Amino acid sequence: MKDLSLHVMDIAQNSITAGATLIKVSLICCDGFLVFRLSDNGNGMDEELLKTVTDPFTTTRETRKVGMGIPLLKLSAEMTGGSFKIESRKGEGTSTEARFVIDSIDRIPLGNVDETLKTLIMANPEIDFEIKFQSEKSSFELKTEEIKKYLNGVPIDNFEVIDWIAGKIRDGLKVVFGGVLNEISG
């Protein structure tokens, strides 16, 4: 996967498949690292699956025998000198964290994180998303559960609403990471 937004989509799809009703996505720049976290309240994994989940030949899919998303995310983080961890409890949910060294030549760019999050929200209006961006410069948070309260019956996947959300996310990325990450001008 050539950028982080593709990993966001892949890990979020795992959460959706696991029956999550709340997905939290955060990107935090701190102490020279870009930390990507995604946690959910889905079905979680048992200990046996959790031990082998970073093996590309471990998957719960029935359509094919390989699962490349988590192993590739782990590899991408470790290639920069960063780290990866995943925690899960059956019936409680899963939390995934990948730490990338910001200045590493091997760090993958953010990609279209705003469009990815927009697509996830639009395609899954029943799921609540909490989005957080943070750097030493600024922070940004968006919670779809709070937005839904103000919509007065208008669905969150309404074109104008989803376009507004995408704009807020795009502005949040620029304010928080502009001048902090090379790919976002500040």
The other form holds:
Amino acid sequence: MKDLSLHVMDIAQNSITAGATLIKVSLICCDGFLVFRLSDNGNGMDEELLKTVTDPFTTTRETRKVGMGIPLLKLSAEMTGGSFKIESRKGEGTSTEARFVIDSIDRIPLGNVDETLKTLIMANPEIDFEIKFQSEKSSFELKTEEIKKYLNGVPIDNFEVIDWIAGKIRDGLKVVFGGVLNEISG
Amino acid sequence: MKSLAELEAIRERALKEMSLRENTGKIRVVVGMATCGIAAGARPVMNAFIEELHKRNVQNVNVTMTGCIGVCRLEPIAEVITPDGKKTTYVKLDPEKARRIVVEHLINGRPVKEYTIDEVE
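Output block for the form predicted together with the partner chain, input the form predicted on its own:
Now the complete complex, all chains and molecules, led by this one.
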């Protein structure tokens, strides 16, 4: 996984598999940390699975015995001197948090976050997404539920609507993280 | 900056187009998007499908994603499922191949044999 946006895609896929109808994604720059949080209202995990979920030999899939998604994200955060946390309650949902030290040489770049969110929304029109970016400079929020209300019957996976959403997210990333993260110009 | 006025214009346009089209059977494109697929480059492939379909104004195709299809070494993988239930599995994709599949298979109805799992395996 060469950038954070691919991890976002991967962790969101877990929420989709867990039957979530609402997925919240936030990226926050604060006190030298870049904090990525993703929470959902899916099936959640029981304590036993939760305990072993950061082990690469734990997976829910049936095609293979390894699951690398969560261990890779954990490793990626810890390599910068940051941390990783996952909380879950059976039947209520799961919340994942990875903290990266912004100035660490090992911090992976943000990557193409707008493409990740665009494809997630496109492929899962029935799921609501709440997206939040925040830094000391500015903040940005987008809720697909509000956009759906506004569209009033026009599907959210309409190509032009999706394009508009992706553009909006790109604007948000630039306003919030431009000059804050060195991979995004100010 | 993207404004709500722009979204409103898109909505109006989409409503007009929707009333013109009867809902005929849709083709489904399903892209494998588990850790294996993502690491192999599935997201740009999916985006290429979306952008090419948009560019050519193809409306009868749904692009969705799924988890691990089971043959991780052949990722990125996408399945094309036509309304008659026929399934074509494409493997080792990249954005260029995805664009070709849009033109030849999704628009002209001729599967791109050389990218299918039967040819590659």
